[in-house]
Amino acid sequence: MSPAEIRQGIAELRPWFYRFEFGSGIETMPAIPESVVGIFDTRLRMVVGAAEEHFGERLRDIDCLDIGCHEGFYSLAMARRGVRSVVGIDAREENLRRARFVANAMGVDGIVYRQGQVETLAAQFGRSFELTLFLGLLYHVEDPMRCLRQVVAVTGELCIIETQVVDEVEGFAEWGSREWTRPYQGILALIDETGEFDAGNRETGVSPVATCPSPKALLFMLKHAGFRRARILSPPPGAYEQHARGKRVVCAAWK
């Protein structure tokens, strides 16, 4: 694309969520506050670090599935890291139009974008990808266990999850009788996203009901969804403030 065509596409497709730089001073401007943009850099550094640590020189021989790819920010990053192929899926076609535009404008090959939902991944693909990315989406879904089982079904080796988390709640629940109790650790908080959902906010899920896990709940669900091992990763120096405070976490889960 020519610089004029890129500028025209950026204008036609705004507002943008991510910052993409096309050279010659051409870039998209995120609609979110500048103070929040740091989420993307921290998330990217942790994703790339975890993928390179696990795959090493094999990174060029793997296929990656970016679940909830949005405008393709992380799909593009993995393609540039040299993975063999990337498939990005998103529930919203308007996000995919932006993602396809960016890839075309930058001349990046090896990325395919498709419309789809995390709730039906296994039926849609019928295969696994060595690397799956599940970033910024878990806390927007209505049924997290169903979604995580779908993610497990399409993960060949490693899944990297990034999510908002809530504070832990621990205690004992009566379980059929006052004398019978079961310990609980971890919690799922129900979040009402009705206002944003009804307004067409592209950062919500496909339902106004969102479920945000605590860190222990996240690890518990990953285990029972079918991952053999999962670990919350330490944020890097200079991490975005929520990652640094443990209010957002990046977790690696191995099949």
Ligand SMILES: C[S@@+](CC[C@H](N)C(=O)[O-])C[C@H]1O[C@@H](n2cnc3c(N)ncnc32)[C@H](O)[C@@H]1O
The other form holds:
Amino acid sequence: MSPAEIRQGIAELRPWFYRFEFGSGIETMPAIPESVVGIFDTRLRMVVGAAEEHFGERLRDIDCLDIGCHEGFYSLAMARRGVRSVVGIDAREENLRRARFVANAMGVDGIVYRQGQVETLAAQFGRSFELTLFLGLLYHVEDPMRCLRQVVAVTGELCIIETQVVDEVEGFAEWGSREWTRPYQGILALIDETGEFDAGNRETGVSPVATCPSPKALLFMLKHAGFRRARILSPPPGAYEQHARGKRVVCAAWK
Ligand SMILES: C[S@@+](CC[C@H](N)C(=O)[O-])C[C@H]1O[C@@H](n2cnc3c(N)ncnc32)[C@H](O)[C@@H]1O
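Just the form predicted alone so far, so send over the form predicted together with the ligand.
All chains and molecules follow, beginning with the one already shown.
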């Protein structure tokens, strides 16, 4: 694509969620506040760090599935790091259109973008990917256990999950009688995204009902969904403020 064609595509596909740099000073301008843009870089550093730590030299021989890939920011990053192939899926065709444009304009091969939903991943793919990315989506879905089971089904070795988390709530539920109780294994907060959903926001789930886990709930669900082991990763120095404060977490989960 010529610089003029890239500029025209960027203008036609506005607004953008991520900053993509095409060289010669051509870039997309994220529609989110500048103070929030740092979230992408922190996630990127943590995702790449975890993937490189696990796969090492094998990174070139693995396939990656980016679930809820949006405009393909992380799909692109993995392809550029030499992963053999990347499939990005997203519920919204309007996001995938932008993702395809970016990959084309940058001349990056090895990424395929397909429309799909996390709720039905296993049936859609019928195979697993050594690396799966499940970033910024868990807290937008209304049935997190169903989604995590689907994610487990398509994960070959490692899944990297990034999510908003709510504050932990400790306690006990009465369970059939005053004497019988069960400890909470973390909590899920119900969040109403009706406003954003009805306004056509491109980041919400496919329904306005969202569930946000606490850290303990996240680890509990990952285990029961079928991951052998899961660990919340420490944010790097200079991390985005939400990661630094533990309000968003990046978690590695091994099959
Ligand atoms: C908050 S954005 C996160 C994008 C990207 N993964 C990131 O971390 O920057 C959520 C993305 O997931 C997509 N999405 C929402 N619900 C989905 C679903 N049920 N299945 C697949 N994608 C979904 C949205 O269209 C959006 O692109």
